[in-house]
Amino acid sequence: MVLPPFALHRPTTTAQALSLLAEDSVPYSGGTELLLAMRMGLIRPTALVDLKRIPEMQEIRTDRSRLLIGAGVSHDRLATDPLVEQHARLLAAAEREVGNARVRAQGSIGGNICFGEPRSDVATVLIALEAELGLANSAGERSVPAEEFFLGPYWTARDATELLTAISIPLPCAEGVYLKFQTVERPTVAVAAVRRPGGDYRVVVGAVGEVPVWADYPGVGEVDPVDLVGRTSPVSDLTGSERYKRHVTEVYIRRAAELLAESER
């Protein structure tokens, strides 16, 4: 389908963006989600925001105690991206999966978790890593948990005048591992199972229901796949029914657990 008209603004600095903001005027970095939904006639703003030439949206920098990567940042950047790779082992890893070699070029962080896709490589990561995202409207600003961000398909914490201005990922990281089962272009189950800082471990599952969800233990080996899939609740579509979801998710968060444990021994 052809794209609806609409007006388009290309601010330069984060409070520019933040004035052009509302309920019909939506913020755009790569636009790879946004634009798809806009020819689908789901959505029609009569405005876009391209926040590509604001700078501080481009940065990956850090400072004591955080890695800070900028909602405008490409997956492809963050990728490959030395400081991503030195501190956030695991979120470069599963940028190098996202979608396909187009969605990790133009597609940005930012975009792919306000869409609020349930199927999204990302979201299920930065809840491993206990990210905090950084929210802005003309009031203030806010953080608000990546495991709070997430309410339901396409539907985040964030408020139609807010933008998510930056991913806050504290140091030093948890280390882990990223699993997924695939057959299209968006996971069908993903697993990040990581042992944190403080000794304890997290496994996150995504993309298998509506949201991810998460449990903490307090070692590998009382991780518990059974319970944890039993905390799911998976979605019958045509990529498998709920039953094939819920064992696909148990061999994979066993796997997951597996590894983790044999790359500490």
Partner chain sequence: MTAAQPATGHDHVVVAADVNGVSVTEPVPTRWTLAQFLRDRLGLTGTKVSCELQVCGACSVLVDGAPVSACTYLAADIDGRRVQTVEGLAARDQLHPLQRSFVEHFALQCGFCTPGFLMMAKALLDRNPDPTEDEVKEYLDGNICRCTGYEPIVAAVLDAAKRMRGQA
Second form
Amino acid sequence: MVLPPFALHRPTTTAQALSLLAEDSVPYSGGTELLLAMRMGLIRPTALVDLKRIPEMQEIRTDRSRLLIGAGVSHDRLATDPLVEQHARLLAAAEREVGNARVRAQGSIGGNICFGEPRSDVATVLIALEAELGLANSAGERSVPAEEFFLGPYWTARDATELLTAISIPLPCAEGVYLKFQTVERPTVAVAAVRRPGGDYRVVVGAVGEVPVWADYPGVGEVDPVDLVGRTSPVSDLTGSERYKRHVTEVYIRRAAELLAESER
Amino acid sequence: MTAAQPATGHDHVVVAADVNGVSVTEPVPTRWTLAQFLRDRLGLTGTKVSCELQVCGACSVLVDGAPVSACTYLAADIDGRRVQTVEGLAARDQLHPLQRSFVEHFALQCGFCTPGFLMMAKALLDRNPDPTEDEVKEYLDGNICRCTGYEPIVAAVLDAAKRMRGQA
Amino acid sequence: MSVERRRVAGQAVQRRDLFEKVTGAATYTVDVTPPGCLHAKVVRSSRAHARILGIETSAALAVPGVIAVVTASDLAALFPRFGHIIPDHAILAMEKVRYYGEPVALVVAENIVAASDGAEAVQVRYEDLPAAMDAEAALAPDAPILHDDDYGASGDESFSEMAATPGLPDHGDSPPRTNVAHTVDLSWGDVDAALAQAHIVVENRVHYPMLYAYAMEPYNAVASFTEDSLHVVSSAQHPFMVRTDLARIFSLPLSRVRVQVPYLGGGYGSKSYTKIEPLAAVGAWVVRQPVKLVLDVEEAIYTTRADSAAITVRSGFDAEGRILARAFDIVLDSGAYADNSPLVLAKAVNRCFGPYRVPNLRVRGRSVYTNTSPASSYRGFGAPQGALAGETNLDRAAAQLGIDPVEIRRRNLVPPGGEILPGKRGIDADLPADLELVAESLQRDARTVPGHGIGVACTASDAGAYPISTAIVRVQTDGSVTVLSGSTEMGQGSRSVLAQLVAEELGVPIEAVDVVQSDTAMSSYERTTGASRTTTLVGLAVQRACADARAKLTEMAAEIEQCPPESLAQGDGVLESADGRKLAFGDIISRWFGGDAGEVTGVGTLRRDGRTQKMPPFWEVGMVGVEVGIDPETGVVRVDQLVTVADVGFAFNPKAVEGQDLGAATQGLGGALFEELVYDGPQLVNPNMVEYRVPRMTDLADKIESIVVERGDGVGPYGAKGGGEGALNPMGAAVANAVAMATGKWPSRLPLTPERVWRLVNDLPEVDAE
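Return one more block: the form predicted in complex with its partner chain, after the form predicted alone shown previously.
Every chain and every other molecule in the complex is listed next, the one we just looked at coming first.
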């Protein structure tokens, strides 16, 4: 199968990149989502704006009380980077399980988020870690909490002329478990259960519905799987009917909460 | 080679890359995948294409040492980089230990998935020279073989790792 | 009973083709691009069943680089269809399309990018017709009829011989057309009377999924015309069968059609018979330049899949669990064109009741046209479908009677030499002994914990296809040997096995033997590569060719030595004269011809006579056991133990036999646990390898044991018989039986996905009411 035609831009600064973005001139990094969608004819941009030559998009650093991750950083780097392992172990753990080794080497965290694929491992974890997503356009910058970024399947808070520049995770970082039920390439249900720095708990349920849902609890014993499942909107597909997905989600929320409780003992 | 659409100034790019130790400088259409470039332009047909969705691993090659799916990777992106394909594994008449081990363990039958498995196994052993059996399975889980049932592939990779450690 | 170890045959020699394959040097069809080659892309139907009102090609022809757009109207001078049993398959859809994905036009261009852009620009106008998307709908009284013509269908003699009682549908003079493509019935004894007297009667109904073989190399072909000869390089298992179809299309003598097959990137039956060769060939015929056609995986799925099946089985048993009678009703969903489904049906009928003493039998089989991707051969060939019905039925009976599943099989399996099909070859295997091997291995490591279960299943397949084979060995002046065979190397290792055989027979080093295969112009004739026949049947032909070469060498040596031929003794690569001199084969040839040149050609042929008179040529054993563990909360099935018996008579290359066996078992596990093509409306929901999930490395069972059994009881060289499908055939049934033991509930449908198992455990319906 061949790709449709497109022009390729290779800016070296964020400002250059921003000047090139338009409705049909789209950001491009690893291509693991974009190129597939183009080949299947789902989208047909006239131009790709390659972000891989912008140095700051590739940075991982800490800045005062935050871990800053450039949007172009690959899954594999996040899975193995010492800074990430030190400050955001849960993210590193989830990144180790994204796709397969090639997707991890090729794909970027920013691309994963901005594509708005509902079955994203990363989205679930970033909400658990209360990450902030830095968006820039030619007029300026804004920061959107991960909780507010995912609006629907393949639909995020990013405007077509905006660029996701960095992911910012507050430190100290929440710690916990990431558990997923997966039978094909992407998770059917993903659950992140964490103890937040303030001492309370958050459980995020991703992949199973159109967007992740979450709830906060004062104690891990108070996690209510049935209530949380009620907030999801599972869609029947080949990996399971709505009924089955609700059931498995409940099982996985319970298992994640148990694992978290166990890890604290 | 002409693209189907009129040129817009960016629909071709020139790539300068090191492919299996050979310097290559070629203009390529932006819409070409690395698999197309390797197979159709450079004649390196060892890299096979199958699922075209990054799940089967048949087209795995290494770019700057990292494994990628050549079916879903723009040829334009190898510019300035080093590409390794199955054709570059053996040193002249000396098979790479992985290649030798695959033959000895019958870790292939039809062979269509094999170039991809070899390149992925190389990527694994380059970063982890002494993997456990589970680590091999986890890392190669993104490569499909329809002939062997996988057991001999796991054995071949572990055996090659042992040999390579012995050499080092 | 054991077999004799030999010098080369029976040794785990390294397969020489593997060296080429690990370096990337091995050539597959997709790697073949002749000079001046054009590239083609198929325009495919976007409807399941529709009349074609018009095909607009001007926009496509305007795409730079596009040379031609071929449609059915361009083929008026040709025989525009193919199909070896029923020639129903239009090369390009004529008047109407019968399934989503059917080829409607072929765009030929200077490069693949232009061909693809051109294909996108072709506009086809349709008028939708009512569609029959599954067998039930196709059999309904008011079903839309797919085919209005019977195409003069006639199975040839070999087809008739492979089906116990074949029956192409006889519609009489004024045909009331139905969607039944083919029927096969088989019966003996008085089933109704036996069932009436049975201690228990056990009935169940099963559904076997629609599968995709996923040979990792999809279908590819390169065609060119030179003068009035056609040359096709193709990913075909049976080049000689493809040649016949192509010769009919272009009205060419067989000798002017050359079909050449390089390495195949997997076949598993899915590359049997003609697929896309006619498309590439009509492209080349129109433009008079070489044309290459490469399919992607989605197109491959819409080219051939395996028949899904709905089977009802009813069996009567006495109080000790002995089978008194069995009745089966088999309906195969064969898709829009017959391809090889009539034979798949015949085999499902022959194989469904198992290798048991069945005193009374009645099987009714129907292969049904539906508006879906055409179904055809796939490894196992009707056996997995039938076994799911028959073998789960047996376990149900065992449970009702309080008999162990292994024990009920012990009481019913045919003994060595026993008859399975009346008048056919008796079983050339010791099935009871094979069963004990599986049972012992499973028991040794069994875990008796809740959520775990063991399942066994057995099959015996009338394999080998029809015994027509030829082989040529050419002995060179240096004593090396070139072997010509029309059998295709598709990963199974035939190139290596045939070299071993020749090295053994002629007593030459294996390094001195080269095997050239699958070229209708250059190799010898071979009917097919399938049904596990190569080692056995091609092996016999090659063995005879070696004997012929030795006989000729003996004559020549007698002439130059001026001695009686009987005085020369046969040795390894030599003849020995009465006075003890060793006459090397090469020297004999050089001396006989003079001038240090020449060669000796040995010819071997095989047909239905002598030891291969009785059909089938051999029975292929499928004897497997699994232990599974089930997560009761999610329904996930994990395979703890996988035990298979490769009962191959004589293992030419034990490691290769194990590899084939484990590969077959793993494909079987795919159909048991993961794989299923799913239609929703006119098209498939999952025509891709993301959503069509096949076994992966982390699915590997904790314990894998492939027991190679050699009793020298096959008809082939040194007592060999076929292998490589056996372990797939009963695998679905074995997994279903294991899940039944683990859950206490009887599955009726594969694959056993987590949700299906969860529903089973919780007594929930297969699907929720809307």
